[in-house]
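What follows is one chain in C-alpha cells, specifically the form predicted alone.
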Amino acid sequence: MKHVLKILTILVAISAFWIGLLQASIVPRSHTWLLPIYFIVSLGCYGLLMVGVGLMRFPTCPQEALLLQKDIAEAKVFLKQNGVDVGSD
C-alpha cells in the first residue's frame, strides 16, 4: 500500500507542476501539452534501463543449479521405473 501511496503523490505532484506551468505561461503552450508525453517516453525508458541492469546484475545460484540436476537425475530414475522412456543419460 505504501509503494501505491509513493506513486500517487509523484503522480499528483508531477500534475500539479504540469498544471502550474499552464498557468503561468513560462514555457510556451505548445511545449507545455507536450509534457506529459515526455513524462511517459522518459518513464519508459527509465523502465528499460532498469529491466537491462536486472539482467545485467542476475544472480548466478551455483548450489540451486546442482540441486536442479539432482532432482532431474530423480525424476529419470522415477520415469524409467515407471516405464517411460527419458532418453539417454
The other form holds:
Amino acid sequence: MKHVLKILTILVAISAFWIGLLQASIVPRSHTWLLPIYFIVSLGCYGLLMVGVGLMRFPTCPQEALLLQKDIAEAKVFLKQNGVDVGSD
Amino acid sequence: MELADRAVGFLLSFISIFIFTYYTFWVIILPFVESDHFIHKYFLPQEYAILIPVFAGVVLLCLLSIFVGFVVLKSKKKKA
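Switch over from the form predicted alone to the form predicted in complex with its partner chain, please.
Now the complete complex, all chains and molecules, led by this one.
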C-alpha cells in the first residue's frame, strides 16, 4: 500500500477515536476538545527531540576525513599533470 | 567542532522535553488540581494553552510561504 494511504488511515483512526471519546464522555468535555492540539504539539516536540538526539550522536569519522583529504590531493596532482584546470587551491 | 554540534543537539532536546512536560502539565494535569494550589502560579491561564500553539502554527505557515515566495521570485528574476 502506498505510504500516503497508511498515513491517511492512521489519521482517520485517530479522529474516529476522538469522536468516540466525545460521544462517550468518559473524560471531561473540555479535556477532549484540547486533545488534537495536544497531539500536534507533542508530534512537533517529538520531531525536535529526534533532531536533537541525531545531532548528539552524529559520528564524524576523523580517519575517513584524513583519507579523503589525501585522495583529494592525489586527484588534484593527477589532473594537473594531465592538463585539467582544478580551480582554487 | 563536534562539541558545538553536541551542545546544540543537547539544547534542542532539552527545549523539546521542557516544552512537552510543560504542555502536558498544562493541558492534562492542571484541570484536575484544585484552584487554590500554589502550582497554578507557574502556569498561564488555560486559554493561552490553545492560543500559543495556534499562533505559533500560523506564524510558521506565514514564514514558510514567505520563504517559498521569495525563492520563486528570485528564480524568476534570474531566468528573465
